[in-house]
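So this first bit is one chain, no partners, the form predicted alone, shown in structure tokens.
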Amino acid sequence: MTTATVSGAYPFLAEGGLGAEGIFIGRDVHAEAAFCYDPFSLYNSGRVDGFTNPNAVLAGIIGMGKSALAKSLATRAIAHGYRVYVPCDPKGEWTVVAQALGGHSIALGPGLPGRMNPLDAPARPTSVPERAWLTEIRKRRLLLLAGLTRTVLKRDLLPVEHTALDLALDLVVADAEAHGAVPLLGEVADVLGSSRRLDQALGDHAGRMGSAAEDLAHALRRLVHGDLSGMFDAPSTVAFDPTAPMLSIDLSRLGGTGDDTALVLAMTCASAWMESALADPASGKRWVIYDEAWRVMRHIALLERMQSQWKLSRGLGIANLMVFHRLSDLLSAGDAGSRGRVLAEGLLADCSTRIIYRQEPDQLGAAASLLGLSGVETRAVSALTKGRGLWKVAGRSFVTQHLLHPEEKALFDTDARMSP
């Protein structure tokens, strides 16, 4: 047989590897060689056909080492000059990692001093004209408001409701600029609930839009007077430091109930605040890690935010990493053909790197279908041991054993409470 035929019949035995450039991951099991990975290098070099973006997805059942791999990638990426951002840390596991690497973590929750205004306007990149930047800021704020209200109302917004948000935001921004202040979510809720101010702004359509605005005002009330009050409806007490090697948002105080609406609202606000600093392409190359990403699969507003960042990753110099347990979590976004399912499948399609740790036997079919695994690859996934994963990089397959330094192993230990 020719080498081309052999490489098709035995993909793991005939693979030449990705080269030695990039982050050291561990050992290529079949090639018995070091395995290195750097999405930015692969994208810019063009060495791997079909590598169209730097985004990655990581899936694996609990206890097989996927969290250690994500944290190891982040730790070693910093050594290569990259910065790392974790917009949402639902379990608080990234705090110790960020602090150990010279970064910091912002903890948000009831009774904590941290305040984060998601309507903050980021500094304008030098390459963007002022008028265009003001338009971009308004668009981001409207996207945030629509996402928050949609999450609470659990439905899509009506056209008249979008119009009400537009006008309420413009009124609040105008007031803030007149007083040299920054707009706040509570002020938007007050305007939506104020029939007098809306009547003046809406003219002949006031009666109809006033009713729509009332629903929106009640939707935002949870962030102003409910269980999330004080966290996102006040001026920020923290500042985004773009020079920090790592920054994480600790939301572990909000994830203890069966209803994850509060956590999703907080994730939406926190990601909006953090993404504002990612818009400057002059800030260097960065990793953005979405841990416990299965939590967002049922919420279209968050999926839309992630889709926007996935699409802009190349222009912004960002590598997004989405981490969850089962690939079938993508199917929880909705029925086939629904908006949520299309968004979730789009995120997967926009990941040139797929890393699969061991899956439960009843999940192998979904994994093979979503990723297009061959029979050989599916059997390999079912037999993976701890720390060993199947890496599919633009269609090329590797079985890689992740190697941890003893200090990394101690820092990343998520089983400490289970130890004697």
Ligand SMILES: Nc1ncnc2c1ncn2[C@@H]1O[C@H](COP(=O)(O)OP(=O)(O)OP(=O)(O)O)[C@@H](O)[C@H]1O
The other form holds:
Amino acid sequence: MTTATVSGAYPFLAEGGLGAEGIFIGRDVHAEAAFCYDPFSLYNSGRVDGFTNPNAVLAGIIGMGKSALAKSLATRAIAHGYRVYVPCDPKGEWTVVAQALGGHSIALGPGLPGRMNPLDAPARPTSVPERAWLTEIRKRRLLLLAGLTRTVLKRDLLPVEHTALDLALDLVVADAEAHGAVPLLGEVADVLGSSRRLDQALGDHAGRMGSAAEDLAHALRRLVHGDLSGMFDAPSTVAFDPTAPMLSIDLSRLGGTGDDTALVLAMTCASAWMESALADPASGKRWVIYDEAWRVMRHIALLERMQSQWKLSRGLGIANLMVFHRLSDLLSAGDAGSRGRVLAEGLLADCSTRIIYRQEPDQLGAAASLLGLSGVETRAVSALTKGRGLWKVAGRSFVTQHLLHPEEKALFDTDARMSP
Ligand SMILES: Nc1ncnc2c1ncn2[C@@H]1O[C@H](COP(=O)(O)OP(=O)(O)OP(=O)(O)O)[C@@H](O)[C@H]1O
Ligand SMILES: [Mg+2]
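Would you generate the structure of this protein in the form predicted together with the named molecule, following the form predicted alone above?
Once more the chain from above appears, this time first in line as the rest of the complex follows.
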């Protein structure tokens, strides 16, 4: 370089960082400074242009420290007055963290005593009027039923099937109210399976409604009589404690890999149960962490539920963190332009914070185009080591080394299972 160039490219410049507000994450590798982060203070202060929402996505290959970062965020956020929710923990690795922080974990699986009724109606927040709350609960229940049946049937529901779900739900809720009981999935399946009741409810003398609901009844049977029987089809044995700092739902004992459908159904029920309990805007700032979210990316029903939840979350004071491996997990939701892809890309667009840990070389192109990485950033991502990530916070970029406290390291260790 000539001296003329050098004087132009003054080398002693570094990003000023996001300021000292928020949770300490670690070291900003280029600025050699502490790196702190708090999505709500960034969102409220307007310090970063284009920071339009508190949600974050975290992607990286296996074992690079994604869960460790998410757990540090959780641990440290609790010290800042946040509450933390992990609606589905397929590896069961959040239980120790929740317990160590004074929270709870609920384990679900065959033979375990925990029961969770996803049709539970949570207590109405004082700020929401009665009517609006009833409408909200009904909407959530319908979304849940549509999501579950869609996942099992692996296809979009027909308009007549949506109507059948609508009717069946109303019948079951009216019955439950008359008996002072709670509506259950099994009852919805029964009504769907009984063409007479549906046809009566609609006054459809040609009997078309009942036969249209048969597929739905079969789909719901999996939750009632199939491999998930008992878990989500009984009154809840667990209560949501809004004062606990943390709650995780451990799904590691569901067993069976191969077919992800059982896990996806369980995740749908567990997150529906938890999300409706989080609908109180007066509950303060909260993180909802979807670790291992890549497992659900292919399931449009879950993406749909996530999207509608995320739309609400900002107003409720909720920041969502979604963790996956490759950016292309997002693309697996469907072909370009398909509903699944549009939903997945919409979720990504709803994340003002993108944290990229190391990616496989063949993934760099996809990552760069999805996230709009520059050439320098793309090269940086290919060389990241454990705990080190490229943080894209709206338009700004940082390479940050996440620093673990020794006690956190002991608590978060996922390698222990591998050692003798
Ligand atoms: N910043 C860090 N400094 C030191 N050790 C770390 C750091 N981050 C993670 N580790 C250690 O690396 C191991 C793997 O981390 P972690 O389980 O978080 O990876 P992961 O990316 O979530 O993997 P997977 O994709 O399999 O879920 C853990 O035992 C953890 O203690
Ligand atoms: Mg992990």
